[in-house]
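Take a look at this single chain in structure tokens; it is the form predicted on its own.
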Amino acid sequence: MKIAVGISGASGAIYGIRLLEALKRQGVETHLVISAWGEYTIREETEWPLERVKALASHCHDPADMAAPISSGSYPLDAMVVCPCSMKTLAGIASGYSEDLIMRAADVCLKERRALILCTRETPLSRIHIENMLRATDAGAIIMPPMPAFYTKPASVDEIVEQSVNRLLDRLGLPADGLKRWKTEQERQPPR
């Protein structure tokens, strides 16, 4: 499986980093693109050196390299996840404006009818944000903000991040062994 991962400048860079770690553990070929503001956010929000983040990927592409393989529909990419996805990146994707490689690769996924998951990060949402999410959804994208699942009773931020990453793996059709799924009252009862 070949998956592109875009890390834009929205808060929540750790989601993209943890996704890269999970994909690497599963032997998935990854193509990483980090925007300039994504690099800034990684430095500001995490203790991860940028080179260590890039080393998690099979291939790392410059966001200005519009000749990278993932910019072409002829390249056999299976899916793309933009995690986190800023409102600027969402706007570019929703309008077909391929300003950088993240937006271009996402545009290719849409035109080729490949899975595109956008982990949007913003609050509160303006009407423009909501309309851009609708436009992206209508074009075939999946809007999947990393929302905490409190039924898992998380004890740390790491547990919240891991649950969101496992939801992404599950949506991509990959093993998500750490995913805590919702259970009915009967399912939560111990066997007698």
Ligand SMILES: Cc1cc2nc3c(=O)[nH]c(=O)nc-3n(C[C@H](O)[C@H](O)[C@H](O)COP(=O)(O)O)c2cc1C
Second form
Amino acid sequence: MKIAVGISGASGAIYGIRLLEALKRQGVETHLVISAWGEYTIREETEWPLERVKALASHCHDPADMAAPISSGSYPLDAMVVCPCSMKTLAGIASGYSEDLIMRAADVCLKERRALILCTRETPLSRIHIENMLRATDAGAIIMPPMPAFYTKPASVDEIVEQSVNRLLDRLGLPADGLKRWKTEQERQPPR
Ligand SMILES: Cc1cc2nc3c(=O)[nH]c(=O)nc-3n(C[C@H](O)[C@H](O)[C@H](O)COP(=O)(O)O)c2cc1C
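Target state, the form predicted together with the named molecule; input state, the form predicted on its own:
The complete assembly is shown below, putting the previous chain first.
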């Protein structure tokens, strides 16, 4: 399986890093693109040296390199996840304005009808953000903002991130063994 991972300059770089780690563990071929502001948020929000993040991927492409393989529909990519996805990158994808390789590879996924998951991060949302999410959804993207699931009773930030990454793996059809699923009726406690 070949998956492209875009890390743009929205808060939550750790989600993209943990996703790369999980994909590496599963032997998935990954194509990583980190935007300039994605690099900034990795430095600002995590303890991860940039080179170690890049080393998690099978291939790392310069965001300005429109000649990278994932820039072409002829390259047999299975899916792409933009995690986290800034409102700027969302706007580029929703309007088909492929200013960098993250937006171009996402545009290619849409035109080739391949899975594209956008882990959008912003709050509050303007009408423009909401309209862009609707446009991207209508074009076939999955809008999947990482939302903490409190029914799992997370004890740490790591557990919150892990649950969201497992939801992503599940959505990609990959094993997500650590995913805490909503309990069945039999397992659930009756309401107090
Ligand atoms: C520390 C930090 C956190 C940011 N968080 C967000 C965010 O959560 N969502 C967002 O849309 N933009 C956020 N931004 C702004 C984006 O980085 C900015 O719009 C940038 O131009 C996005 O470019 P890119 O999409 O090419 O990475 C943040 C910027 C910084 C410096």
